[in-house]
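Take a look at this one chain, the form predicted on its own, written out in structure tokens.
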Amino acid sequence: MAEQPIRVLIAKPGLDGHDRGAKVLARALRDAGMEVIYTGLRQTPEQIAATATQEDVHVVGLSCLSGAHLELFPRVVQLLREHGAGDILVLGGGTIPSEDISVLKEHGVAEVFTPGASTQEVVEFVKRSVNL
């Protein structure tokens, strides 16, 4: 029986309209053998959590460049828990100040990747963190 691929949802919560980094990461994860779903721009935390549970993903990657990460990322984590999907690994990325990273981790974001992180770092983190 073939090994189940890691399923990843890449989402852009909030009003941020820049998605180049999210698309580059989605391609890198796909090229690493993962199934990737990209939700597109301007998703609400409710839409992201609903899609993650409907698609039975292992990982949700959130990208935010607008500065709203402290509100949006924890809300997605909370909604996943409310939907009984608290085991989904949540990652954050974007222009996130270093002092906000520990706050996000306290709210359930497993790791935060800021500009300069390589796509390979993200791929390796996901592979290490998801046990199928």
Given for the second form:
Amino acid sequence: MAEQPIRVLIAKPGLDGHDRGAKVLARALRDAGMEVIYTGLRQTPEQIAATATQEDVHVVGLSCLSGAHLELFPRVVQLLREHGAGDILVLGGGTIPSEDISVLKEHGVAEVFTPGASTQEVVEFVKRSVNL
Amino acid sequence: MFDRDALRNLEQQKDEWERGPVAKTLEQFGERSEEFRTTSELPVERLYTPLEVAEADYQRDLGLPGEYPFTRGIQPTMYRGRLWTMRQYAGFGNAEESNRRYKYLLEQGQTGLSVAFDLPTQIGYDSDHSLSQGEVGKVGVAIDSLADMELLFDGIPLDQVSTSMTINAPAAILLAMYAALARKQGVALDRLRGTIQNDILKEYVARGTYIFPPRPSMRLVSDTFAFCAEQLPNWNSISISGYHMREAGCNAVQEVAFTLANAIAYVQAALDAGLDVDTFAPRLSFFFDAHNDVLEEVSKFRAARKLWARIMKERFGAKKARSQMLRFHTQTAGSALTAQQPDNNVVRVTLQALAAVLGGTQSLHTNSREEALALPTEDSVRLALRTQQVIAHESGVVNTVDPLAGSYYVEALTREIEDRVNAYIEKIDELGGAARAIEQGYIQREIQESAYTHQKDVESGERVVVGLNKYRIAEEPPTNLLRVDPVVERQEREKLVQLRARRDNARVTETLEGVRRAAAGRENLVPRLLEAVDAYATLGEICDVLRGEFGVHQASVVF
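Go ahead and give the structure of the form predicted in complex with the partner chain, now that the form predicted on its own is out.
To see the whole picture, the full complex is given below, headed by that same chain.
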């Protein structure tokens, strides 16, 4: 039986338009054998949670470079839990000050990747964390 | 440029040199790499001599500064006359806080202002809109109405500064606010100097702050061209930007190619709207990135000037010299900065700024060391500004025009970039122009391909980034980063409540109806926008009216 691929949703919450990192990561995860969906820009947390549940993904990667991560990321986690999808691994990325990382983790974001992180680190983290 | 016999002799001499001393050296010491390439993957030879630029014709390809094709610069004396405008992009929090930062920068010797708006402002939402949550004042200043503009420029007479505003989809509205503010200050519109970015095409590709679909967006651009040509003769009606596409991952050749392709689309749209090319073309301005590969960047700027002059003269028949001049702002490359060992970024910025100056920029923003992490503090911005001042007053590179001209390498590279850009422009013409190429996702795919290749090269170590994949150290995450106080969002909401209670709401409704009628018809929208902002209609209210008439852009996702 073929191995079931890991399904990932890469999402851009809020109004930030910087998606170079999101797209590069989406492609790297796909090249690593995962099934990747990218939402495009300007998604509300509600839209992201709905897409994640509909698409039955294992991982949601949130990217934000505008500084609105503290408002947006925890809200996605909360909505996923409300949808009964609290087991989805939520990752964050972007220009996120180190002192915010622990706050995000307290709110259920599993890991946060900041500028300079390699796509391979993310691939390995996802493979390690998702048990199919 | 060179005598034929001399070239033949040189060719023979070079051949002997390669078979003799070079071969002998290579036997003993190999070179560091099989092949050498610029940041943009252009091949770099071991040595450049007159042979590599043998085809060049001085008069045709370079000319004199201030003369067609402007390869050597747009002014006859360049920085011997006036230095470039030192213009740091700034804005955060509310209008009062940003006003303090502007005054600080002016006191420190900055010579122009550059306004950063927050994302809700850039996308046409008021601070109290549900989609604005968490974004108010974060990446720039929150502007909801003329009342905020009054605070933003409090104590700054608009006839004394030149102001650049990074605003695109609602550019016409912010321009209207600036004009309305000028009237209140008693400054005639023809005395206003500055720029609106107003470059919507690249927003669909890279920066993402679009609102309306392409067709009505292009109409807004043409309307501002016409309005500025008539009322604001010293205002740059657009800043056609390669910066954001380069930051999104494309290389130097693609940056110039996609920027000029967009520029061609704007000129064509204005001509189609019935404007005469020489009425608006002198106020078209450009905005480029400056990366680390110094000589490639210098060559890029020179090639861009030459290409634009040709396009304007030959393709569009522009007659005025000013219509053919590519005037540009430069910002150093944010994407080249590292979060690791942030002080190294000061060195990168110095190299990038030097490239911009050697390339003949008209104005320059230098990034601050911690911008891979956050907005910069006052101290960091001062250091970035000082970097420009050191180049200006201590480096000596400003004392003669286009000092790198005649370098065999720089001239060969300028030519190489020019040829490759022309090939791209031809391809985009075949696709039906920039707007069609964007619709088909062609430009986006090109950019993403380059971005992905770059990332893989960094991860494999093929491309060295000091402090990131080589010469790493263990370091503590930096502290003392600038933070926008979340209270700003609440204050902005309260200000809106007060504004709506205070203003003449009948006049707001009436002027908004004027905007709606103009949008539905064909008259120039800008005068109607001026009436609406003057009545303190908010940016969100005006954009809602326009959304109703124009619809909103639905982006297709390409990755």
